[in-house]
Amino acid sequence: MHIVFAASECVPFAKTGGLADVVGALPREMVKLGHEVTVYLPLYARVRPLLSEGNGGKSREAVQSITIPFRYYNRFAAIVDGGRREGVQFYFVDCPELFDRPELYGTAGGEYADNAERFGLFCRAVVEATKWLGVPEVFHVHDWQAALISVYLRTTYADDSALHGAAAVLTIHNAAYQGKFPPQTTEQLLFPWSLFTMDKLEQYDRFNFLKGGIVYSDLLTTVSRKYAEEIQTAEFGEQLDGILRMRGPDLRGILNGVDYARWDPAADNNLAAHYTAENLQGKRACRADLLHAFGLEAVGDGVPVMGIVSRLATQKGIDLVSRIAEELVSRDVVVTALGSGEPIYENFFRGWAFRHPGSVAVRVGYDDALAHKIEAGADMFLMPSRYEPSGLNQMYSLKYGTVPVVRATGGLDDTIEEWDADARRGTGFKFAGYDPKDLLAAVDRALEAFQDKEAWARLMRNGMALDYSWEGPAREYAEVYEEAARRRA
């Protein structure tokens, strides 16, 4: 089966989010299921470099000129031929005036005025450059940047016999994210004002790019079972929920997998020593590699340390955080934190390690060899998100030994299992209500496991031992396209 990806990122090209790694790896895991693949993404300036790498500086137009039409005028974008990696084909949709930007979707400012535009002509010059490079059994569309692709397959190139029998796929990777813009943005992609009803692409009277993508798409994925679940209700649907309930037999949760290429304690480069759940020891050397990073040496071995790798927001859940800052400290704790988002969080953290400079310390940004550091050294990891769709951080712990504290929510639920010390039995702690109270109770419980060494042992190998690589999901989705395809034949 040809299978189309379309998504406005993939590692290693450019990333924001989780979507990147996704797109990143799972075409691999198809191919090695024996697809073809093909992966389109927008030509980005920060992508333009690595394309013209050994290639004296050009890269190969694939197909020179696609004309997009828009009301007023016409744009024209190229394909680059991005090559073959590891059996998965790129191309990149190249349109300068458009996508040759700093950043992917806006500055510190706001998002770009023109995203509609923007990925609308990313959507409709991907539809026409597999009439030239190959139309796929299926396009496997991600997010509300690419979601117009499965609108244009059933408008728009309704009568294309080229691609009538092309399914189309829908990932949901966090249905907050929606691609909301004035009403004329219907004549401006020139659809008809039919579709903007509340039925098809109409959301309270805005044009919704991932509502068009739920109407029409022929199956409909999320990267979690319980987020399936939320989603449709009011409180995680995001408004969505009454769509997504009606398209409720054709969504699935798919859990995202992990990337052990890159995140195994046994092999992780950016460790100060290696360790498997048969040889715990090297941990203790990468506990007292991360406090030497975060200049807290004076720490004792029964003080534990938690670890924090996260966006800095409210989704995450912070807000919790700093609401039991100091109950927490007062526990005999450390913690250690890396990441960036809102400047109220970032000054937050700032304050709490200012405060207690021997048991708080964080580094505001984003480095990756501190992420990893972090997940190897710290004995437990904080993660209590007011909704996370996947979460891959939890299970990066997990593999690392490092014991989850998170709440019960998309992902978070359906990886962690909560510690039953009698049977030994459990991965890690949950708590279900978005209350610091019950965040502070599951720490509580980490707090108490930790002080039974032989105990805490067996609840880190249990974490170590299970597998979330993209084997299992990249089976599960090559089911989900031959469905697609089944119904679209």
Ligand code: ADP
Contents of the next structure:
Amino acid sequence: MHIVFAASECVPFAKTGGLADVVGALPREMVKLGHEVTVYLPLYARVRPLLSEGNGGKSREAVQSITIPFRYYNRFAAIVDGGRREGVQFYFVDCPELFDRPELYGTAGGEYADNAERFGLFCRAVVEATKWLGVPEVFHVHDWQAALISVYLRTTYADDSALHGAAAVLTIHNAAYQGKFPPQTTEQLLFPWSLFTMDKLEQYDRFNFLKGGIVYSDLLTTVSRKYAEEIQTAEFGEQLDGILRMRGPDLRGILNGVDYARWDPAADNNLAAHYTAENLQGKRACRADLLHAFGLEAVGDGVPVMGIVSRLATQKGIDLVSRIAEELVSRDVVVTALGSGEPIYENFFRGWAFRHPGSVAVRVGYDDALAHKIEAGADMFLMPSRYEPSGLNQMYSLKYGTVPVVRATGGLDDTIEEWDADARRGTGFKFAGYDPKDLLAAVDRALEAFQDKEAWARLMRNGMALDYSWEGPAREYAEVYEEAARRRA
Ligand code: ADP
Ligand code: GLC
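Switch over from the form predicted alone to the form predicted together with this ligand, please.
All chains and molecules follow, beginning with the one already shown.
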């Protein structure tokens, strides 16, 4: 079966979060299962240098010009051939006025004002491009940025015989990001006003990309079983729970996998040393390397190191961390944190490190190599998310023998099992209430368990032994594609 992936992020081209990891790994896995996969991405400024490598500085156009009409003008997008990598074909939508910018979605000053036009164009260009380059059996579209593909297929392009048989599957990686724009977006993107109703594209008087995808896709998935249930409730549904309950029978929860080609302490190029569950020796060198990277060389041998790698958004529960910050440093523990995002959380981390040099160290920014070093060098990984659709970092932590301390929500709840010292079972520490006391209690359970070296080694190995590779999830996606295609036929 031919599947077209459309998304706004994909490693190694452009990444702000886990979406990029997923789109970078799942297509390869589908190819292994015998499917043909094409991935479409926007051609951001940061992508251009990666494309011209090895081609004499020039990139190759697969389609020279696609006309995308807007209300008062046309835009023209080229489709650049990114070549085949590990069996997966990549194409990039090139529209420099919209994508040749330093960031993906916006700057510290705010979201780009024309994001509806940018991702509206992206979606329509992908649909058009497939008519030249191959209409798939299934379009697999990711998050709000690609969600309008499903809408275009069933509205603007409903009578196009070339596209008629193509099914659409939407994966919701995060229901809180919906792509909400003013009502006029309807006519800017040349949709009839009849679509701006609450059973279609309208949501509280806004034009809502994600809602459109939810309404018009043949099947929906999200990235863990627990989150699939959660988003059908008012607490987690971000005001889309009504429509998600209506489409509940068509919604599947498929937990994300881990790309062990990129995240494995036995082969990770970013580390000072390699290690495995059988031979944990190298992890000591990784700890020293991590402490060195954060200027914490003076930290004593037996002191547990806690790691945080996070987008600094409300979702990630950083406000809970801030409320136990002073108590936490009164324990015998050091904290190494990497993150960037909302200024309020960046400033909390800066202040915390400033007050406690020697036990709290922070890097504000985005740094892939350092993220790997933290996964390897820390003893514990803190992820107290308010909600977490899947979460990848806790699964990376398991593989790296870095024990996760997590809140029992979404994919965190699905992947981490509380440590039971008597039975010697479990992989981490979990708390349920969104409450600083509960977080601190979980951290204290972890610190206590850390004192028993032998038990701790068992706890580490329990996590390292788990297999969260993409093989299983890829099979589940294959079933979803087949079901979607059957329904279309
Ligand atoms: P989310 O997608 O909600 O941010 P995930 O746990 O699914 O959460 O994925 C986050 C991904 O982004 C991981 O690969 C993580 O290592 C990476 N990441 C997050 N923040 C940073 C950062 N500041 N520097 C480097 N990598 C980061
Ligand atoms: C989103 C979610 C995260 C998930 C990622 C990839 O960014 O916040 O939990 O792992 O998408 O699906």
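Residue numbers count along the first chain shown, from 1. Remember, predicted model here, so these are calculated numbers, not experimental data.
*Asks:* Decide, with the chain treated as two rigid parts between these two forms, if Met198 and Glu327 are on the same side of the split.
*Replies:* Answer is no, each lies in a different rigid part.
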